[in-house]
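A single chain comes next, written as structure tokens; it is the form predicted on its own.
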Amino acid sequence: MLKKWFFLLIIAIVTGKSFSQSPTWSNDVAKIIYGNCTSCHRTGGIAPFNLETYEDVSAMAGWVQQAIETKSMPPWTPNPDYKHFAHERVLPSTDISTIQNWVAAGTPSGNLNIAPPIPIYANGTQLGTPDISLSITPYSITSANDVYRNFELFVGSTQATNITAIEVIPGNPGIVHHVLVFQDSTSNPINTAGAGGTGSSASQLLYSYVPGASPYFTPVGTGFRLAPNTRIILQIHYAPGSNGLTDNTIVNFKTNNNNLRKITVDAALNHFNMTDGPLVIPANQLKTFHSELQIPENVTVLYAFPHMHLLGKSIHTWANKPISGDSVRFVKIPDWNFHWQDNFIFPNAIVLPIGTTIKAEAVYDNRDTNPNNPTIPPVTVTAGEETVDEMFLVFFAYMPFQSGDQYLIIDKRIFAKGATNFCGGQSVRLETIAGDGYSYQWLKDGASITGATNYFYNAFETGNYTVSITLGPNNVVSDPTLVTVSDAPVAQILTPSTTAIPEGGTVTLAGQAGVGYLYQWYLNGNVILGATSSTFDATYFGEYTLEVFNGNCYSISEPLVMTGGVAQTNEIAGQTEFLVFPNPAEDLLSIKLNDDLCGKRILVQDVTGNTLQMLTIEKSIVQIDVHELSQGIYFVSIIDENNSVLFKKKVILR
């Protein structure tokens, strides 16, 4: 055994390889970013910059690492060690370590041709055809600061019904920070410029939207009762920097007229039933308050929604059962953030017996050291609707208990953590509800997948995927998610007659032929200029690889080592004196160059060597319009006054 271990160690040293290789963008990091960040950090998204391409993320690598280490991103305020929630935005420690190791290694790209594709995000509804769709009148923001606005929308139905799904579609995703959806069947006036509430004490909260949030679906057989002739009030927070921009946000509902179980959303804990009230926060003080309520019946709780304003520092809510005093955990937010409020949906319905006491503790910071304090110097703050006032509310979505509620299946949807259209050799992680006692069976095209019994499944084949979810006596099957996998081309160097290049001669290398294939040969990892046919006459010794593109997908061959011949020359370029981004590109290609290249020229060619563009370098960053070029492989070269190629890089247009 010792000899075997020593032999393996020697092999690792001699080959220069390690059993623990650094993560790369293409193989490890892209799927983490696409599954957790890009829904907001994308073109047209709410975030201030994009995290879509390797160039995007590598340029922000330090910020990304810091954000995930401090848990400020993905935005998720509850303490995951206290309570887990459905579809929570929490990175596992393994993903955090992967990004840390990638940054420490210098953000290696890996082979960008085999990186997973950027996900495509639907701009339209995810509810199919909504039963009710309401849109605000186009609203133009006239301030560069945070803007909170209440919009009054009328349903117009004279009959009561039940809401079974709620969806918010921002009209301008780049400026809509969050949306609270209220129902109000009174004619009370509302405060159009409010931030804390609507101005009407009768308004009932139904749903909250934050960027990246999916629609909320009620458990099967349940719904929110929508009163006849009611109105929907949208409270929208527009992020700073929205001045002069316009929004027309939409709220959509699926409804059901059957006799469903009614879900009630109520601020059961509030600043009116505090044990140490009233809610008065003196200037320059850190103040703690408590609220509690003994429930008068057996109830089933589905989610909690804590709410404070800008002085909020932390909030914690739980319950104590009667007789035993056993504690039931709801939500614990150690670092309150007014800008990231959310419905925290329990993965398992929580059943509370009559006599249970629900409790909450809220801490407020009215000191001038609080960066969110809206009034400096501080003044005494009391309860109220305005942003400069305060609130202490914990909303709960609940129903009267029925036997078997502990087995309610909260959600049956599948969430794709990345693109569902990709090339062979790649995959997408599909996830469904994760909770206590659930069991799963994944299916492809209606047939069970052997061993696929976790709450997630990595799909790598074309098909319609569903998951059968069981909890106690209940079972549901999700709607299908279509995954489309494009065939990758065959990248194979056919076995040559010999791998020893004769002195002064060549050996012809041939790749597997295919209809519509485009080729690029490499030697020792460097592109061979002009080697873009299915064959190549090898003159140099070293490691050859062949890259093949079929219009959609790429493949890289296994390496072939050739001996004999002569050493490679400068015509094979792998230099880093200039950077091309984004790569792949669509409309605009940017080229960043070292200053000493000024005066040289940039040459753009297709794979056949045809010159498409040539321009003189006059500054360190050059942009080229490529939107009229077809998809495929192109080459960008730096040439001198003698038309000699100094450096060359491959570019993918799509």
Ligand code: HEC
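Think of the rigid core as the biggest set of C-alphas that the two forms share within 1.5 Å after superposition. Quick caveat, the model's predicted, so the values are computed rather than measured. Numbering follows the first chain given and starts at 1. What changes on going to the form predicted together with the named molecule:
With the core held fixed, T161 shows a CA shift below 2 Å between the two forms. In the core-superposed comparison between the two forms, V90 has its Cα shifted by less than 2 Å. Core-superposed comparison between the two forms: the C-alpha position of G241 differs by less than 2 Å.
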The other form holds:
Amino acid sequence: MLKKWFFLLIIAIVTGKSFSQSPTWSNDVAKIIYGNCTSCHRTGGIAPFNLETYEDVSAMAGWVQQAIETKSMPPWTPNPDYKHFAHERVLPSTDISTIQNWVAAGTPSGNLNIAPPIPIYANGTQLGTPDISLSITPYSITSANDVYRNFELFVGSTQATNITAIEVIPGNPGIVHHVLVFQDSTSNPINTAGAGGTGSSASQLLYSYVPGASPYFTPVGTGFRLAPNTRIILQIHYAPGSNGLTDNTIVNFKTNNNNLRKITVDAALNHFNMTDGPLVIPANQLKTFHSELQIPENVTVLYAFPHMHLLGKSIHTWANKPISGDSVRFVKIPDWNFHWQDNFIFPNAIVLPIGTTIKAEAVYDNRDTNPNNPTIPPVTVTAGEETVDEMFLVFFAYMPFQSGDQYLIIDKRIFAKGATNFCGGQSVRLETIAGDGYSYQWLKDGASITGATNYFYNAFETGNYTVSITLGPNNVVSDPTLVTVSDAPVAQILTPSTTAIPEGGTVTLAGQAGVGYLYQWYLNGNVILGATSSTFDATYFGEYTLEVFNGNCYSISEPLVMTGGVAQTNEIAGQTEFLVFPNPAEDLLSIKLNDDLCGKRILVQDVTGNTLQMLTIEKSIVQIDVHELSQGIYFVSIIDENNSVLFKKKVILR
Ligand code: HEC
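One more: the block was the form predicted on its own; return the form predicted together with the named molecule.
Every component of the complex follows; first up is the chain already shown.
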């Protein structure tokens, strides 16, 4: 079985150092893009193009600027001035102005050698070992348009239990645009093709996945009840351009048989409690509807999920408390986008007293000027399960209130907004839940970090980071996140006994030693094949340099000129066109290429000649994530249009 490869392309052309005050890619912009965009805009990601390298982003800088100024990217439909949510995809205004200034200054790269590395995204489960794992049977898309599909998966367990975590792993992350996870214990037939509903009105929505979303964990001590002999229905939206491709998306659950508090997910606002229903949207009209419900008990609300179809224009949901009439904000989506549906998780649980009225206002645009209108010329549209029908639903995840619920710690995970493996001098922003009344203490290897009491921490040293989160009387410590910082190695050729090589003899050159260092010697700028230890016996005259690797970081020594000896031969001139390092490699393999190899291809094979990957050379340095490959010997070749091997190198992975 072939392991999955992620290819990361970066360029590493040393450019002149810029002394101006303008933001640069290396210092300022890369970390914004890696923290907010590459979860989707990466090789194999859902977005239609990559934003991974300096070249990618600078080439479309104007477009990027426009997308972030208009707030169309990152995709996030709720108005953040109305309410903030856990894990919201909102770019802070300081980041927007950094990108504006960077574009205005002509997108300076800065020193690309010190740019942060591209983050690597988990492609397996993040639940440890899931207790229930269900996969759709591989499904091949046979349309060039948006495709919506409902898949029925049988849990097969006769025992009731509680779900404490839900995760969706897209089988084909390049085409899975979103996934809604429903539970349905009835035997109602489902509608396999079609958006909107599942076809069964009894389906209970549990979770919604969009690319880059993390698994959902219920607050400690709570869970969704999983009925015996139930089924899970996945509604998957495949993006346009998926024609001919296959998907086998997986949904994973963590379960717990203890007697947990039960979270109910219910479309509490729906077609039946409309105050100005029924949901009939006449052709060529813009129409507003309202729905409300007075709640019969004290409840604690965890998240809200508004749902409409393609005519939806805006939706706003809130509550009015009894007596005082005080308004409680849920979600306001000023510009509904059917393609970006989410469950919006409140960073603080919302406690509603009995008698509170929950409300929603939804606007539908059934005119031919609505570019999403599925029926042109418009026809009268009513409530229904089909994409061309409409819906007015707001799902809420809630529990009967218990005292102290306002102090529920909603999430205790740490999210790294960038690579956690980098060279000295860089940092990674670690973030945890942000909300009202929370206080924090970050720890490194179990010891408190002085002054690190915000919801984020910029880690710049190797260590296991945790954060202790306090809200009212509650306190939890997060799981650890490992950050590995590699020091840029010292590259130095120690002064030899003599720089004059005696006739017929050698002079041993030695590099400054260091723990974990890997070496490559050069003569006159050419790789000396096989010269990869800390010492080298020089027999040739010329200018020697030593390149030293430490993890992903490397340095090049000052040159040392040797005289005497003999002239360099062709065999040792080596293949400067193409350099693979470090070798042996552990996590990342870098391939440095001469510019004239652009357009040729890199072929990676195992010892038996199986092709593991082939990719076209676009950049002067290609980085390959190899940490999932087993130890052993591999070959990296450069091949031309006729598949003739131009160069070939052996690489050892350990
Ligand atoms: C959750 C996934 C996701 C994230 C995160 C994301 N994008 Fe996108 N982006 C997309 C998809 C998918 C498209 C294609 C159009 C669509 O479906 O909306 C897109 C389209 C774009 C476009 C094309 C123009 C447009 O507005 O549609 C630009 C530019 C863009 N993204 C920039 C960015 C930048 C910059 C960031 C980070 C600040 C970012 N995106 C974050 C998924 C994402």
